[in-house]
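One chain comes next, on its own, written out as structure tokens in the form predicted on its own.
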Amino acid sequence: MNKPTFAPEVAPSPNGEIVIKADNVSVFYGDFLAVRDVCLEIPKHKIVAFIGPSGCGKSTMLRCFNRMNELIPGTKVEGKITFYETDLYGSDVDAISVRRKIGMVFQKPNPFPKSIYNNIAYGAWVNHYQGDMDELVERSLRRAFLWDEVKDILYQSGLDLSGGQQQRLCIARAIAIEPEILLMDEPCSALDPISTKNIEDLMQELKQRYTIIIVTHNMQQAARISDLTAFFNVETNDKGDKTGYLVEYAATKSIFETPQQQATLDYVSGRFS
């Protein structure tokens, strides 16, 4: 079994604070083992990229961090995932509360069929926000680099925006409820190069306030924006079932320039088969 390799420079973040820790995490869909034995630590205020071939469990692992996998019938998570010192799957932990702290941005922009203003305000209303709603909406849109583009059309539908604007609206919606972590599942895959650059620039700004974990098939993107990179691979059994596993997790520079595992070197150099 391939064990994950940790480069020495990864381990603590500058302030030594680890936000998420996965300890021997495996994920099953019914009897099917989708991901096995993942161990990694996510430092605060870093961008961590998950890379690897299709079917290697990147998105499955990402969804474990805010318990989104529970929405898929028959899913079972083994091992332990902690958010600071709290077991995210503890019997006394509410999944909805987890998702307030750990927000999600999906591959395809999915604004609500509501006004731009109400896209941002809705989550706050649901969570009984007591502050100034106008101020919250403006602050969230500013943090998403979208305010100047939409400030005069706040009551138009969010669906009228361009794809890149819609994705930034979804990011603004996610940060409006003040999470600590943003999960991003291929947030740029449906966007043009200019919109992609806008989202990447936005992520660099957002990591000053949030910890970001991104799944991407774009290795150049991972190299550009992430501080740490986790390379996942996949193995296929006799029945053709694919199980993902973590091969190597290290500083992004190490993964792309001096990886410790041959499979990682093959993947990042394009020799992966």
The other form holds:
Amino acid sequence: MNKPTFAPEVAPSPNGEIVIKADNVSVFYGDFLAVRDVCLEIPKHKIVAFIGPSGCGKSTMLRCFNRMNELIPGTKVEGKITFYETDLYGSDVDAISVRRKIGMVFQKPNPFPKSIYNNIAYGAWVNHYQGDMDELVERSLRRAFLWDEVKDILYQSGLDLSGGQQQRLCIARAIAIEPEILLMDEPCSALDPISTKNIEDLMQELKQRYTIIIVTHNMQQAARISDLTAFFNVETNDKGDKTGYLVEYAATKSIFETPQQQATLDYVSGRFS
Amino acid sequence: MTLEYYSNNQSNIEFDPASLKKNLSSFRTLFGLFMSGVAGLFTFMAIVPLFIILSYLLSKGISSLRLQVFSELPPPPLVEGGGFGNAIIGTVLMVGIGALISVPIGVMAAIYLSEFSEGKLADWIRFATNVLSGVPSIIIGVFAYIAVVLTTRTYSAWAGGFALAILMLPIIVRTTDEALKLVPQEVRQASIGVGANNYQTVLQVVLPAAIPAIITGVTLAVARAAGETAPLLFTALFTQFWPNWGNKLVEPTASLAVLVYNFAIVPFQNQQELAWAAAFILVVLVLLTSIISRIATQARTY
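Mind giving me the form predicted in complex with the partner chain, seeing as the form predicted on its own was just shown?
All chains and molecules follow, beginning with the one already shown.
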């Protein structure tokens, strides 16, 4: 077992407030260990990128932060994940409230089969939003830079939009409920380069208000947009089971220019063992 | 390495433009044409029965179709005129009762199967609904006779509706279950991701997306039930009279299918003609429900 000798730095951004802290987190699907011993801290209002080869557990890790993994029967999370001071997996914590504070944008744009307006309003509605719905919809769409494109077609189906617009609609939907954190699971992998650039620009805007954690297969994207990067790798045990683990977590610049680990260097420079 | 191998080889071969031409006499071209023809012929044979039935019903039924068939009662033998207004009302009533019982139960059962159940139990319930859909309709009629007619000591529209409900139930469960499974998992996750709970997700997101397909299933079931004779023979029986609304449907009730059955086998010309007209009306009713379901399914989902 090649345990990582590198202990991820506790506070990569010393002046930043820590929003999420993962302490020795391992995730099992039934008996299968998907990712092990992850320790990392996510500072407030930063963009953190998770990179690594397929099967390294980066998406699994991401989905632990809003307890989305619970939708898969047999999933078990060991270790501790805290959101500010609260243990996310504490027995008195309601998963639905967690997801309200920690929003998610998925790999494939997945608007509801409802009107554009109702796509945004739905989240507010299920959370008993009391304020002015029209204003909330407009504000959310403006923040997602989608307002000008859809303001005249608010009552058309969200499925009529292009892929890039749909993904921005999904982002608008996620930020409409004012979360603290936005989890993005490969949000650009189904989009063309222009839509990708739109979303990347949007993320730079959004980080003024939200903390963003993004899983990406695109290393240039991680280098372009993120402040911090976590590199996950995968190891295979004797039985052929693949387990992911965190290799290195540091400022994006140092991951890409002066990585401390050989595995990181191999990965970011495109060499694979 | 492979690339070099190919390019080295390729350079020695003259490209022959004739090799791209169609060869109409080659075996595989002929075989392809032959099989396309066979498939086309069989497709044609599959739709021929529908058109023969429709045209036969049209030619036989339309001649005895007059306006008073909708407004008059079935006539005695050898008396000209008359109609089957009571049978149309009876069919609509009993299919309506059947739908009112089976749609809520069927849709809810399918929601449970597709959204909440896990593992073996769901498989068993699906298997059981499949078995139920294979039970001959006459058996379902016998069951309804024992369960409702014998206990209430009377034939009634309720007993007929009950029998039709059992007939419709598996169709509704199966089509709704399939419809819900077609709604992508990502949409459920998106709903849960914005902080919705299970019941909000199902009622507000999953079910609306599946509604067109569910409506198709319900109309299929309605069309099937409207044409069934066997379950009604000894549950609703038949009557020559208008429903007496004071009896609250607890009385023998006429239906189109049973009218066709009764009148088609008698030797009296006037009743035979009415049977043709009733068969025609029945098919038109079924056709109308199918068309309505087509319109309903045009709404865009997944």
